[in-house]
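Okay, so here's just one chain, in structure tokens, the form predicted alone.
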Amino acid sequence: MVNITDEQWVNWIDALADDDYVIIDDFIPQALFERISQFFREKREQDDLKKAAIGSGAQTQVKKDLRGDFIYWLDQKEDVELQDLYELLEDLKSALNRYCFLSLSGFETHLALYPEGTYYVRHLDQFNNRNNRMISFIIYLNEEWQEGNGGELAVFKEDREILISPIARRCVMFRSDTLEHEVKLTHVPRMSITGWMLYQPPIVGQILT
């Protein structure tokens, strides 16, 4: 179980509201990090991670020149080993609803592996035909990441490019419909839990991909 105080939630969510993104180091405890990492290793050994696509529904396409990651969608009913992670994400959803007056109803999340030599070009976490992602979150699992390994998350705010290192146990959250971002070319395997807090049904309006 992960214990986060109301003061911590308020500070993080205030930063998210002010800047459209927030970086939280040591977001998960070491024990949960090790449990997730072991689960990740098992899924890799079982070849359960599949090439990621872009788009949604019938418009889904695999485009290696745009993104190079492999993913495994987590299922709370099947992947019960990660119960503490799901409870933490439920707490995050509740905190966002409580302090930002959102109407989040759930979340979706997957394991993400970027092999050496891969990247993800600049984009928004929204679809033309599905626009219910409100808050994106990434929890990094790269225990031995070093400067020069690549794989940084670049977020674009106004005329600035902000680089965020994918350090183990670090969480990054940002507005899915506002903040364009990309994954820089990685020179070593890069691993994370990636997901989205959802508003359902989809918000009406034009959304850019």
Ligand code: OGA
Contents of the next structure:
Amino acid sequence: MVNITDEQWVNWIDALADDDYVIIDDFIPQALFERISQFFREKREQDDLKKAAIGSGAQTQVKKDLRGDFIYWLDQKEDVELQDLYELLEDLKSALNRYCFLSLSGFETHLALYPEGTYYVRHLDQFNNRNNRMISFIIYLNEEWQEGNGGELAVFKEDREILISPIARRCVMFRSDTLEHEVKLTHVPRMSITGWMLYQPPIVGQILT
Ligand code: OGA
Ligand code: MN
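Coords for the form predicted together with the ligand, given the form predicted alone:
Starting with the chain above, the whole complex follows.
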């Protein structure tokens, strides 16, 4: 159970609306961080993280030169250990609907591991054949992150590049359709929960013409 006041939601969502992105430190409590980290370790040990692809439906491609992360899609019915995370994301969805006048219907989210030596080139989070991602969110899981480790999230605003370190329990949210971003080359394994608030339910295996 994570309790966030209305005032906090309003402050964060105002910042998101004004700047197209927001950085929230200590977004998840230590107990939830530990639970997610434990779950992440198990999934790694079971070899459940798979090379991520680019695109969706028939246009899906695995392109190692564009992104180097390994992912595991969370299934709310199967992965019940992370119930508190789903509740927090439901609260986020409600707050965005309430204070940003969005009509979000749900979210999709995955674990992401960038092994040492990987990155994700500059991109937007909407694909040509699928544009129901409204808000991107990333919760970082890297304890003892240090300067020089690389792996920063870079967001591009006007002519500026803003670097954000992927430190444990920090959340970054941004507009999926307009904010270009990239993951810098990481020199150590880099872990996160990455997801998207959607304005219609995702259609699994959808092939658009
Ligand atoms: C993505 C992405 C950013 C990050 O998965 O689409 O841009 O900081 N991730 O992990
Ligand atoms: Mn992205």
